[in-house]
Amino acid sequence: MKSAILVFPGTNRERDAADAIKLVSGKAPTMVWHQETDIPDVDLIVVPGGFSYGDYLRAGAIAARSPVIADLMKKAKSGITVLGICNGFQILTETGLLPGSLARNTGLDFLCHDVHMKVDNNQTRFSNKYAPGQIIRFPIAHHDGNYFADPDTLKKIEDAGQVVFRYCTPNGDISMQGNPNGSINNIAGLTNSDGNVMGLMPHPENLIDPLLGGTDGRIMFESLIGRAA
């Protein structure tokens, strides 16, 4: 599988995702600079987590405009598999790859924990390796990861089966409880209506190996590895 990740000023999860990519493919990623207006010919483009630009206008907001998501959105409206992941993730909101917006998290503090999910859908390219419903743990590390959509999107998504995962408790309530950020029906993962670009908030890249606490990310990974093998 070839796969590209993209690089913005202020990222900063580059190299975890790199690293999740290589121990899994066993091929390093390309890195692709912002300025570049060409992402190679790859199965897989990974907007990574960080703070690109420093978030100083609107999270993801500056990113979305750089020169290389010209062709991002060009490749994704063609099928190429896009992750994003957190910053990742509201950069894709940004440039309406994906419904919805990120905004403050309830109570407005950063934070920076390990969360539980549920697999509302392991039917995508993304989590076929789940089984379904399973509880999942990563970590996040947030200050605007609060999902929102208007009821007509929020209805649409949720009848397509969009939603990839879920906020929950450790045994699997999908409650306030269990939602670190207030994001509504605790969505905490979507995917397109094409089912090819997906935005989580939480960090698959930084648990691939028992080492670093456990594999839960790592599935996610094998996932799509899979699919492109």
Partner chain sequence: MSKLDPGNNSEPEVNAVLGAEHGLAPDEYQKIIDLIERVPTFTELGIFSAMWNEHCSYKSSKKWLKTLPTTGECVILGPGENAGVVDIGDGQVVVFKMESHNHPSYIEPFQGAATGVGGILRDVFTMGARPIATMNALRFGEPGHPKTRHLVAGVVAGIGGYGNCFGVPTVGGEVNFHKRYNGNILVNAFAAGLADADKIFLSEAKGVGLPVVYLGAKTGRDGIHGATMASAEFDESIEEKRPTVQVGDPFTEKCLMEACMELMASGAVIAIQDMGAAGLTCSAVEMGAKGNLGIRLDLDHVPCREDAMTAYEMMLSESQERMLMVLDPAKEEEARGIFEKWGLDFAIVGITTDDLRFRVVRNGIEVADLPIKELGDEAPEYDRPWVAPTPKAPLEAGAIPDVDIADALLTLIGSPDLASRRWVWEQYDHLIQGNTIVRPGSDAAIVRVTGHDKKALAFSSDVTPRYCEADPFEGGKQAVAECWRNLTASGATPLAASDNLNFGNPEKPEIMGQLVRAVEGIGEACRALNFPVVSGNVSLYNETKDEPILPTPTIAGVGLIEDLANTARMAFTAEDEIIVLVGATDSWGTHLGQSIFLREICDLEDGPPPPVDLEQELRTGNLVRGLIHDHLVTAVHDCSDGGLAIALAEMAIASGIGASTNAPADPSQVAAFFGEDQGRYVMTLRLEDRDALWDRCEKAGVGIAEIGKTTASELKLGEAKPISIEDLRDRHEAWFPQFMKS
Second form
Amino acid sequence: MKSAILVFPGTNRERDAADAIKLVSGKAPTMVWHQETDIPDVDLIVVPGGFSYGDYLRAGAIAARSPVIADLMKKAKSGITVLGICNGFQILTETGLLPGSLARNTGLDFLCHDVHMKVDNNQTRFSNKYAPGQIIRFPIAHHDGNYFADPDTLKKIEDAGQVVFRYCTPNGDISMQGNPNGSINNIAGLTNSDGNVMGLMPHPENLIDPLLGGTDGRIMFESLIGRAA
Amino acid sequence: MKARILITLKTGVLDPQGKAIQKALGSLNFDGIDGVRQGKVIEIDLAETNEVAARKQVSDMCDKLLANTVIENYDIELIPSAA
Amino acid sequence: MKARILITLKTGVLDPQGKAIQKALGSLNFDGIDGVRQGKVIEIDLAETNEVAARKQVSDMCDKLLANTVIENYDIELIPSAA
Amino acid sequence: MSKLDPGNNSEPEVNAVLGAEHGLAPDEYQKIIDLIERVPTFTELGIFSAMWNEHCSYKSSKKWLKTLPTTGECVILGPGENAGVVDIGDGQVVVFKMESHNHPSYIEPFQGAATGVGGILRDVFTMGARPIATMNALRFGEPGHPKTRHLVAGVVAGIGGYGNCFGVPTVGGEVNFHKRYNGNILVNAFAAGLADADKIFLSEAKGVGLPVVYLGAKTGRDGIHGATMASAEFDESIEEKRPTVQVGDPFTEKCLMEACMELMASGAVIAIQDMGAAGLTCSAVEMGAKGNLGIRLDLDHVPCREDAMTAYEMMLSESQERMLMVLDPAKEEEARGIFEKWGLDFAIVGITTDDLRFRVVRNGIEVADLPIKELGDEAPEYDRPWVAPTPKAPLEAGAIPDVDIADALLTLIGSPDLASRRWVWEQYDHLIQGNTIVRPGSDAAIVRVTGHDKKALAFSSDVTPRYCEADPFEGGKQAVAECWRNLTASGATPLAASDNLNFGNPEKPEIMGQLVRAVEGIGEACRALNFPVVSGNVSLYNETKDEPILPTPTIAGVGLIEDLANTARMAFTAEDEIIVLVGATDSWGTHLGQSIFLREICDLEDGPPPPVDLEQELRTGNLVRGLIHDHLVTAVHDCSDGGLAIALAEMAIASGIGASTNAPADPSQVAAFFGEDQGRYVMTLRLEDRDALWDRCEKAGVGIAEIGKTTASELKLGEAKPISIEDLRDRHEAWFPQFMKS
Ligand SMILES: Nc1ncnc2c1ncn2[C@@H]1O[C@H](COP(=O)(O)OP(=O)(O)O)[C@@H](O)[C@H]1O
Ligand SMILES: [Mg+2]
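Got the form predicted on its own; any chance of the form predicted together with the partner chain too?
All chains and molecules follow, beginning with the one already shown.
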């Protein structure tokens, strides 16, 4: 699988993502600087976590207006797989590739801890190696992860099965108790309507090794490989 | 010319900061507070001296970067520099 | 009564957000921008109808919670509700 | 208008009174005149005040710092540079230091703490090391004090705000509350980075006629006199000592780090120094003086973000996220390109000279011309009078009431100093970089060395200020021993330490006595445990209206783990295992003087602190590390604050597995369970390893007591009523969030 990782000033989880991809696919991704106007031909483009431009103005806002974004939009529309993690998710909503937006966590604090998620849709290229309804554990590390969409948009998302992961309690209840940041309908990750672009707040790339406490995140990268092998 | 842009969330859009402030004010015993919304104010010093042109420039800035028009409204106020 | 509070950084205090926005506007080819400062606007719906009392209440809120007076200034505008 | 008003452009007349306003004592002012044989200019006075204040010159502490052991097999570079450098094998080094940002954090907790983190990160990457971990040691006033909650919220958010955005995991630290910090909180920040041993960068300038380059953010009027403020007691006029607060910009710092790393890799960097306290002044003087060169700065080229800044202001500004370098002129264009790519300022602001002068030019006029070496070397150095603190009498026999052990445990596990710090560390990204093997909340955090499967580093920060108050010598020893013990309990081999000495006003002999005795204790312990001090920082004058803080010499230590398979955690791993107390005397616990039990249950802070037997400490620790390496023990936790009962409760909470102990034969149940005797570890082992373990202890000459077994889901201490782990956990987790909400 050939992959590329976009790097903006202030991106800081690009190495974590590269390590995960390399571990699973055996191939190191190409790092693409935000000033470049062409992303190489790859099977997967990752928009990684971090604080692009310090998250100043709005999380992801300035990055979403970088030179590299035009080609990202073009490739996304042509069906290339795009994965936005955390700040990457925020950037993708700012570009309009994904619906809705990410507001400040309800508790207003930055949060770093493990959360549980239920696999709502395992029929996507990002989640096909998970069992339907599987409860998985991922770490989060964000300040603005509170997913919001207006009622019409939300209905469309839900009707089309675009929600891939929902926050839940350890036993799988989709409730406020299992919801770390106030996201509407407990949405932790979702795709665009074509299913080739996904954004999620939790960090699969930080849970790829039993030594680090688990491998639930690795399965996402394995899902992607399975497809593009 | 100076431009002051008020960026506020559209009605119906979630405002966790506003809500948290309302709660905090409540626990500080301020009462009679029916609602709190938080937004941004951005002040820009412009070289442009013509009001029409300035307004056009600033509203372009808002559409292209400063506001996320899916969830935010903006309002531009122009303040001519003291000559 | 509605209160609009503008909270801005004191002169001389570094404003990383404003700086980043200014640069971003530059790279989007907006020119003639001499400076950008970012602040907050907080809008509060108050039950209080007396202007003097409302101003006093809101400035208390600012001192106690809304503004960090070590580095921020605030400015209160009162907007009577349309009756 | 005050003469220090940074907005005042007309230069005031320089005289002894103005010198005093700059924190220079009359004899110090006279020394300047004798040195340069004339009255200094206003800018020169500013430069002297920055170089000669306590913060930069260590004038009260230098004599005593020199007594600390700073060398060892693993030490590549001890104190003297931005951070210490320690060998970890495979051609790699760990670079680390701890530094305080106490005063600024009290005035503006968010920005003060944030810029503290920014400063220590800069110290580490200035040397060419990419930061891999940070810690923070925090002391606040009593929880009920009206300012405390606001300060906690601001400091924690500030540390998180900076470190999270910068992209370094914050893996450890400390939080204590005590009324003696009501007027002076402590924020000590630690950072560690990794580098190749042959790619360390230093501040010593080399070569005449080379460009001195300014990099990073622009200069504003922030923090002018910050260093002077850090060397003065707080008083009612603190408002006046508050010029512009420094605001941190972690985004710019992250870009600065990436740019520096690229620049270093390009071979362009000859010398590098970050601009920390007293910014341009300290960094330029240090680069020149270390290299036996002069420096000439032309301030007209300094990137400024405010209009009409004077030379005085530029020389004293503490704007953050700035660097000074001496560059290879052949690579100047390449260097400029790298900085422009990262959106940072790049300006040639000076040149190295061969005349050993520090010259500063503004608007074509020379506003300073000083002997560069003397600026540092001739800084005053004091042997301040000190008195040894009076030792505390042992507790009286009847001082300890007979209380219900289970109730006392429930109270203690949810008390401010022992409750879980989850509320704090969950606001810190402790996972970024994907190497955090043991997260915060354990004895030592463990961070894997990037690029290695098995190798890791362990980090811990420790000091028990109430012990130091009662006996600074034993307290200093104990801080080192506890740090070393925490590293050991994780299976790591302790390598070296950084110390951050926080005290009150050193001009008072009793405070100076605390400093002297604490440093002596630290030195003795570091020597005994082969745990050299490779970097550190001193923060004095932490007092308000004559009330000093508790003496707080924080010790931050780093340990090496060769193989992650040979480590231990504090969580119990299985039921029906044997629990032992290693390092014990015949008794389970004896020492209640200065214990948490005494303070929280009896409302008494009295008696001597527990003594530390360093020889016993070493023997026990080395044994424990061996047992971990040989997989003879299944869980390990050191016994510290709150004694055996708290250690057991923490092991139970971490695992969800219970424990039941025998009834101790000790005369006092309270002392057995809550005594804070030092040098002890609680461990578990499988039944079949019992003989092997006793054998090892006997051979090592280390005491061992079998105290009980792991069980299902209750903690039962001797005859006391059992407590469910749920109850323990609820109490433990509840205090912090509730306190912050209330
Ligand atoms: N308590 C201490 N113990 C050991 N070394 C210390 C101590 N305090 C300061 N140092 C060392 O003195 C040097 C100067 O310290 P400091 O001025 O704080 O560094 P910086 O210039 O990087 O801010 C550093 O190398 C530091 O490690
Ligand atoms: Mg330094």
